[in-house]
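Read the single chain below, which is given as structure tokens and is the form predicted on its own.
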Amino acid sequence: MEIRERLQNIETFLRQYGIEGEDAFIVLTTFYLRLHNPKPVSKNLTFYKGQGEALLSKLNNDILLIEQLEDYISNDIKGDSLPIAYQYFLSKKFRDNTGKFFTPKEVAEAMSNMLNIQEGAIVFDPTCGGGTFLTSVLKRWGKSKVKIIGNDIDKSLVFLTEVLLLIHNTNKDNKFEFHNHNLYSDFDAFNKLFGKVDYILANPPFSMQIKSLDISSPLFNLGYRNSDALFIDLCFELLKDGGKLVCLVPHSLVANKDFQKFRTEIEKRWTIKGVFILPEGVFNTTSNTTTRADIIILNKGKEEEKSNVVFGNISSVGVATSQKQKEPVENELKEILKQSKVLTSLN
């Protein structure tokens, strides 16, 4: 049975109790957190933990749900489709006028696969959703220690972050940090983090309009005034010198025109070592939607020694682009990846 064929019975069931929406999320994740029992890092997911036992306790004797939510989780002990069920059943809330879409797992993983392991670094993703990216980079760090900061403005996206990070470690070495705070307005609340993160992954809202700001940006002040500038300016004040950002931005940033000034303005204070151009759907299966998207590497501040820089035009990324894809898709990113000569010009 697929995926959504059990979340659709776990919803029927849930529905005769008005349990929907973010509600029905919240139960099947406690489920998980009554299973892994993790020590809750932020006062959020004990909040949310509260909520979903509290609701549970409506649904103790119903034996066909009881059974339906646990036939759910066996076959996915580690909650690798929660992001799934999150937007299954508040796909409405986190679609509507966020910019956001939901990064496929595959692109996450390749492109946590572009950070060098180093132990005990800093990994903050500000803009978290699904905590995607931040599970792939725990994965990848393995038995090397890691800090790693969350921020959503979403509260149930935070949670759900945490829920994931906390069911996916191993190491009791690692550090965890949550935050839930809106990027684009809370400058303050990231202050004590400026010029102390080695790494930044992140999807950021695409395209939203800035109106005004409390905070210099360069290039906001060049015209730019939207997500996806303020974001890059962001970064750079949060990353310590040599630190680098990987991060999706939109195709016309990287392609169109209008943005040279924009591309200028990025090469005279980072320096740029790898832009992927990804095929048009990437975010298909993720969010229903054909926005194109693009990799951009950098590194905070100019190298004195002039390197490489990585250019890839990926026709593939191991997901479906269009609907009437059924066949297994080629991961040619993955594949360009492996490469030695690749991971050494983008590190």
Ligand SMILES: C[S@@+](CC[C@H](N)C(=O)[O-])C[C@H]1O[C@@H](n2cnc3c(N)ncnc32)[C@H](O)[C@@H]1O
Given for the second form:
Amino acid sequence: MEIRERLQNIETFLRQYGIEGEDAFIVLTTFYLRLHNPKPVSKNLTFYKGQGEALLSKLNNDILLIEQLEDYISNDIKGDSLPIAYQYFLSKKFRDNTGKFFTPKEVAEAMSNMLNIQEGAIVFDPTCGGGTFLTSVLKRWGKSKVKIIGNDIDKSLVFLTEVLLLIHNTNKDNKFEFHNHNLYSDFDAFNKLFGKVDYILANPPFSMQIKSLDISSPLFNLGYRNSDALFIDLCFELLKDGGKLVCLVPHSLVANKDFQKFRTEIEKRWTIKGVFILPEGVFNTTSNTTTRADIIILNKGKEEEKSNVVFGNISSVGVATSQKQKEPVENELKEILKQSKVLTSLN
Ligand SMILES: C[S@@+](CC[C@H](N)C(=O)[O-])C[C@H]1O[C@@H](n2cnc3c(N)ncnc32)[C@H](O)[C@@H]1O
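Okay, that is the form predicted on its own; can I get the form predicted together with the ligand now?
So here's everything in the complex, that chain up top.
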């Protein structure tokens, strides 16, 4: 049975108890928490778990429903499909044009493969959404130690990220921090991270208008009064010297003449390591947006030694880019990253 069919069955059963939307997602996730029983890192997780247990107590041990939930989990023990379940139960959120859509796992994995594994590195996703990037980082680091920090404006997404990371964690020395702040106004919340982060991996909301700022942002001051400018300048503050930003940005930022001054300003303070132009429809499987996005790889500071910039015009990323395309689809991005000379140039 397909995931959607399983979710539909759970939805039908839960509706009989008046449980739907976010509550249905919380019930399913609480079942995962019961199975794995991880120690919560944040109060947010404790809060949602309490809510989930309260909802589960309403179900009067409905055997058929419990069987549905157990069947779902037995097909996906580690909850890799929880972001899909989130989108299924909270579909309205994704229709409201809030810039909320998840990055396909294939793209997130390729982007985390661009990071050099460093023992004890601090990796931050300031708009972590469904936790896809951070889960990929945890898998990539494997037995090596890492500190992972996630933030999102939506606290139910911070919950989802925490659950996935705790379920996937296999190294007891790893550290986790979860925040629920508005990245574009709660600057004080991030002060203590300034200059400390090794890697930022992200797919922030694109091109949101920002009227005024009470921090300094060189790109904003050039007249680019949007979230893309502020995001890159904030990342600059957060990273250590030489730290790396691997990020999805709107294609216009890479290609349009209007962003020439933007790109020149970036070149003054960053070393551009790579740019990958992604195919149209890259978010086709996770959202109905047609937004075009590219990956940029920047190291903080100007490197003395001149290095090659990796430039890739990518035609496939391992996911269908239109309704017509049938999977499995080639993954040119993954293949390119197997070349050691590409990885060396990106680092
Ligand atoms: C395009 S989604 C990407 C999510 C995630 N990085 C992924 O790829 O699955 C952008 C995310 O940014 C979050 N977001 C939007 N505005 C934000 C803000 N002002 N501060 C922090 N997060 C924000 C949204 O809730 C959403 O989860």
